[in-house]
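Consider the single chain below, provided in structure tokens and representing the form predicted on its own.
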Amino acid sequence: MSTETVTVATPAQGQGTEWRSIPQIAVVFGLVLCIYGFIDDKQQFAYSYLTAFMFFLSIGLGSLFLVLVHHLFDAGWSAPIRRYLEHLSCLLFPWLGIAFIPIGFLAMDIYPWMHLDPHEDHALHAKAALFNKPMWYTASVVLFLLWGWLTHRLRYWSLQQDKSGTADFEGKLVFFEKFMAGFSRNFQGLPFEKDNQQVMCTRMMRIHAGYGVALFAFSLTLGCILWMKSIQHQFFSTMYGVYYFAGSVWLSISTAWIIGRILKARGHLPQLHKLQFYHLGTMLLAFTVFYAYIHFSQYFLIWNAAVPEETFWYVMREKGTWMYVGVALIVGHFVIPFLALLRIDGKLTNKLMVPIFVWVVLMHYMDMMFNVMPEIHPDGPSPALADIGSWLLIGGALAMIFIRNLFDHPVCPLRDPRMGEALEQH
């Protein structure tokens, strides 16, 4: 690893603040609609809120994955976008954990298995070790704590790297980090340059990414099983976690592209160039294909095996107007973005990528509805004000926190050893 000090100048942070009131307005309107939705139809509100929650959880988890990949592959091109991805991932804890609280209180209205006796339901009995109330609540809390540890330690060392070589540098290793650093140095034979503050921060972020990617895979899978798949507890699928993962990263890549474009246009992140936008666009195309492959594979394997505990899930989603939603996902989640992103130059233009971002948001939300809503609307989608309210409330609140965190710290990593490489290749 290069130990050359790379210092990046940061622009003034106080420019262009008028647009920051938009999330506050969204929160107010969202709260009013949520209160109305809760009073009007408690169960509908519960499912609408869960749909919005799983949508925004996707952004937090997908952003965490992009940060992990940056460190695992020692990427240079993604160094300028790393900081705002860290802020997005840190929304997982405590903020999305707080947003989960209403789901905990409304769980009895969301998950039918909570009313069943496992001795009278074979499918529930087979999964009783996981699908019982104490385990469901305990596992939910543990997941947010794990995400909090991983995301905040990654951001901690990232921010400490900005202070390396100055009197403000702290760089404190907590117990577990001391153990991991010792293991890396003594058993793996990897260097740990404790005397070089800048490089030590990079080492610590890589250490967290090393075990973090396995922790990420396990926790994401468990989370989507507990909170979304368990709505229909009879359903078996070994690919469900990968399916949610693919959609989450797809949404997060598009979000990273649009945030980067806004920050560059506002003068907050001039370090972004064609290289970053092109690679994000290419990754968006790749995950468009990957999502389609995973979803088709899940459908094909379930259809081919014809096991009732699996097929009923898709049979339910082929009834009424849910059939048209399924077709719309095939066309909208794969065909349209795939064809639109094939052109190399298209990945660099606002005229294409801004509509693609809006389209990605719509398709991923439709995908979440496709997973959640058939339980209470078996004949087809039934839009409600609570859908809009929940999305505005959670999204607006998270946007406010993200913007505050973004401008409380340097928008771009100041002393990342790979920053010079990213700036040279534009």
The other form holds:
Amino acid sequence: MSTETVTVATPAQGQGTEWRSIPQIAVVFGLVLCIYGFIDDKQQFAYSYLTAFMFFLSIGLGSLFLVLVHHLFDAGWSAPIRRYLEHLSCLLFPWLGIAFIPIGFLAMDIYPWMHLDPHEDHALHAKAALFNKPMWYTASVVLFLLWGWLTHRLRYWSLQQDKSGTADFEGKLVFFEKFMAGFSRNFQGLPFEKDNQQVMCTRMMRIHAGYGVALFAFSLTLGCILWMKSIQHQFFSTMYGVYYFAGSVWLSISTAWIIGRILKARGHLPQLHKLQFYHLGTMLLAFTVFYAYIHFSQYFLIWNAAVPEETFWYVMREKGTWMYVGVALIVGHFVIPFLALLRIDGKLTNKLMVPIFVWVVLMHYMDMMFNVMPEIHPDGPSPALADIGSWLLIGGALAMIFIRNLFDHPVCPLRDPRMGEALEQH
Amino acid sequence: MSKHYAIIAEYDTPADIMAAAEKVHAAGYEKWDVHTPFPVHGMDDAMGLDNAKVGWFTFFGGITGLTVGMLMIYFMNKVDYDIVVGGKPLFSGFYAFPVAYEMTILLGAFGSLGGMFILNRLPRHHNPLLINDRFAAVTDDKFFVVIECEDPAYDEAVTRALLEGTDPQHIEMVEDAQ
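Let's see the other form, the form predicted in complex with the partner chain, since the form predicted on its own is already up.
Let's see the whole complex now, leading with the same chain.
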């Protein structure tokens, strides 16, 4: 690892800030629609809110994954985009945790199993260890605490690295970080000097990424089982966690591309070049294929085995106009973006990638609807004002927090040892 | 009888050849190439190269594979030897997909390979550059620009002057001995 420092000038602040009021307007509109939706039909509101929540949870978790992967692969190209991905992932705690509170209160209206007696329902009885109210609430809280620990420690060391070598550097090891740092130094024989603060920060981030990626996989799977799959508690699929993961990272990559483009165009992140956009575009294509592979596998195995305990989930989603949503997922979630993203040069142009981003947002939202809504709308999707309201409310609030965090700190990691590589190759 | 094949210029560093490639590209040559001991980042842009066309061969190879795979399974299971397995329909895109998908990849790969051969005009058993003694150093530490005499913009004096203007270590005419 090279330890050379790349000092990067902070761009001028305060230019082109007029667009920053959009999230505030979204929050106000969203809140009004949500209150109306809540009074009008509590259950519809609960389901709409859950759909929007799962949608935005995707961005938090997907960004966390991109940060973890950056450290695991010791990547150079993604160094300049890391900071805003860290901010996106830090939305998981406490903000998405706060956004989860209404779901906690409305859980009785969302999850039918909460009304059932496990002694009268075999499927619930078999899963009672997880699907009981105290466990559901405890696990939900624990998940947000775990994500909070992981995302905030990753960002803490990243921000400390900016200050390494200066008097502002704190770099405090907390809880078992001390143990992990000691292990790294004594047993693995890795250099872990406190006096080389820059390297120490990178090592801490990498240690968090190492166990973090396993923690991420289990916690994401548990989260989407608890909050989305348990709407039909009888269903089981080992693909479900991967399925939500694939869609989440897909959405996050597209979001990262767009945020990067905006920050570059506005002059906040001049360090971004063709290399970053090209790699993000390539990953978007890869995850388009990965999602299709995962979702097809889930469907194919269930279709082939034809066991009623599993097939009912897809049978529900082939009734009425849900059939068209399923077909639209095949065409819209896979075929169209796949063909559109095949060309190398397309992945670099706003002309393609901005419409693709809008399309990805629509498709992922439709995917979330496909998972959540058939329970209360068995005949087909029926859009409600609460859908738009809760999407605007959560999205607007998260955008406000993200923008505030982004400009409170350097937009680009200042002393990342890999930054030189990222700036060299473009 | 031997005739002129190409004019080659030799450089010592990637930076030199990068600058030379930009000049040759700006002069509007078409039948020319750059040979280096290792990949040089940014050379494609310096040479003004577009994306390789080989992707189209892959794409149409893949489409052919998907179609052929689906039709093959349809013919075998529905037409030629219809037998009900596991209560499933005689033909369904779902069970046919994994195999058709493998066919997509297979013919896509054949497309890439074939397309690469066609576009590179391979196989070719001999190239006049290979018997040039100095050119052998390209596998070690030298960098070469090669401008073929068949290039429409080629003119011996003009081209040689152009290359001399790029500050090479050495310029040489390569003969095609036949």
